[in-house]
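Shown next as structure tokens: one chain only, the form predicted alone.
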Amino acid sequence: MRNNLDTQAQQYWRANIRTVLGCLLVWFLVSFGAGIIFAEALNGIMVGGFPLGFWFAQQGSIVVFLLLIIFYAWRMNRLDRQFNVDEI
């Protein structure tokens, strides 16, 4: 019984770490990648009258960060229900 709980806790922790790493990867790609590394290439595309690289550096990264927070909360609620560690 104890071994089964440990295995389930390890699976839950691995799923949690995968979610965090995925969110951090997207965060890095949007803030550092789109806003700095690929900014010159993205600046050839115009969004609302502004170059896309500039838009990502100023507003897009903030929008993506907010979406990441919503995604993380949704994903963790789903994992909690899947592994029966939810609070409801």
The other form holds:
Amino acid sequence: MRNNLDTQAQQYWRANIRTVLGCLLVWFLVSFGAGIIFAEALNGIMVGGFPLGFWFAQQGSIVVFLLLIIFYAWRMNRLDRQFNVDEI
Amino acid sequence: MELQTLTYLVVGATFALYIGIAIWTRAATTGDFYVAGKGVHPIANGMATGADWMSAASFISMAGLIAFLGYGGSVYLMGWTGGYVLLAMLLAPYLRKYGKFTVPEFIGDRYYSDSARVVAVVCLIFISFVYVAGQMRGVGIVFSRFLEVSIEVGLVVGMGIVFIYAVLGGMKGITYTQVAQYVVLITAYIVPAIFISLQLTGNPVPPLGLGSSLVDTPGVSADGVYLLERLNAVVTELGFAAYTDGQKSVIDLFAITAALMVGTAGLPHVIVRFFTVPRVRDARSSAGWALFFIALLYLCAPAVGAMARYNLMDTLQVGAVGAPDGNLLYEERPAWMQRWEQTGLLKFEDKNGDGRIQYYNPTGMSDALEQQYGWAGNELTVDRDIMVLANPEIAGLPNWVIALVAAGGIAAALSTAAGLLLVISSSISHDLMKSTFARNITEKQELLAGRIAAGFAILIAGYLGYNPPGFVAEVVAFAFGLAASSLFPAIMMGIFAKRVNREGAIAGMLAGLIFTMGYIVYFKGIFIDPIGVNTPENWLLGISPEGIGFVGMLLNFALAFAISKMTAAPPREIQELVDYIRSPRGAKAAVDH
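Okay, that one was the form predicted alone. Can I see the form predicted together with the partner chain too?
Next comes the full complex, this chain leading.
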């Protein structure tokens, strides 16, 4: 029984790590990627009055950060229930 | 009503509100004092975190920095918000589950070592005092500019207010005061931003206004040119770098952004806010709310920066560049310039003696052009910190908006100062006294010690605000670098790497700390004169002292893993502690610790 519980805890932890890694990949791509490394290339594209790289650096990444935390909180709450580790 | 009276009224009313809240939410137990009894609603905690985090630097200085750095200012925008992603996913929920009072307490328990705990306390106190000195200075400046009292009087009033609610209310008092302060500061920031965006672009939403086209003004058609496009043209013509392009190298931008992000996630006064919510899931959602409330200001800041720069250029350059009557006559300068000249933050020197203000970048303009125009150098010095405070005046907004901005600046500075003073006092009373050097004190004595420590911390902060050590501006990089290179890796590995042990963690923290400190002192000189010349050619890998905390962090991680591999694994109960932290169930029970 205890063994069974342990593997469940491990599965929960792995699912958690996958979620976090996925989120951090997006986090890295919008800020360090679009906002810094590829900013100059993206600046060739204009969206309205914004050069795209500049937009990501000054506004876009912040909006994506916020969406990421919302997604993470939602997904973790689901995982908590799924693996029966949510707070009671 | 006159501006002076109005400002007194608005600022006085906000102070009355803060003190009222402090009395209503007095702390009765150490739990109330350290973590507000762990009963704070996640939305309220999000607002409090926003006020706690957004200091005088965010409110007053950031938009000004962006205005003059353009794209280069993005490091602050991404760095100071991106840290919340790390905080939400890597630290906050687990530290909440752990369920105790302070950051050093976690480090000391997880690495089963009082030395680790003391190292963490030293980092925490250093980081917090560096910060608080800047806040108190900000309080003094806002007071002396808007209420026309001396800086000393301003400081004493500010210290008195913080004393009442930090000492009386502890974390509980601070939390609810910060909620009120958030509302004051965000209103004060957004209202002028909306007006200015409307005036320039006709769009009432500042972040969208930044990407909109300019509206026609009487007599001048803007031809539907975008604000940023026009701004780029205006500044490059005067020898400045294009607004939307970078001046810093890619590697430096990368390192500074990373250091600010990781540093943000590692700042003790921010982390400790997530100890105050009831459940683990609240810690996650609360980080989202915190970033939402912060983003309201941070999304407006780039618009405020660009629009302030545009307004400034537009005011000074009245005609074609180089035309004899192209520049503003000094005699005809607007009233806001005259007011800021009195503070010394705006200076004019007529170098070519034509009575007009030439504002340009001499190094970015060819000598031939300068000669042709008859210019003899830049004639206007503008302190970057005045942009936000002067904005409502530049845009000609009514007096109540100016009074509101004053109250907002004071709220931003006081809320951050209070949060910092609290982590200082709790690490002294809880980490140093109760748990290390005076284990026998009762809860009542511990609470009293916390209050006395808070009182002393305020006195020191006031002293530092009045006699700012010359390096205050310099050491902000220090605070972030230290948080990034010492505290963040230690906490993160404590949760995610079971195998990292006491030896590895202590060696990692010390190495990160000493390397980062050494590099900053080498180029910036703190207490001693700088040894190296602070230019890109001399930097390690082209990384400036502002970004070196990122390298310190990598060093910390690498060393901690290597040394942990070579030494004994952490004891069994520590591994169980890590398992306990990783699973949310049972967090509520931790309230009764």
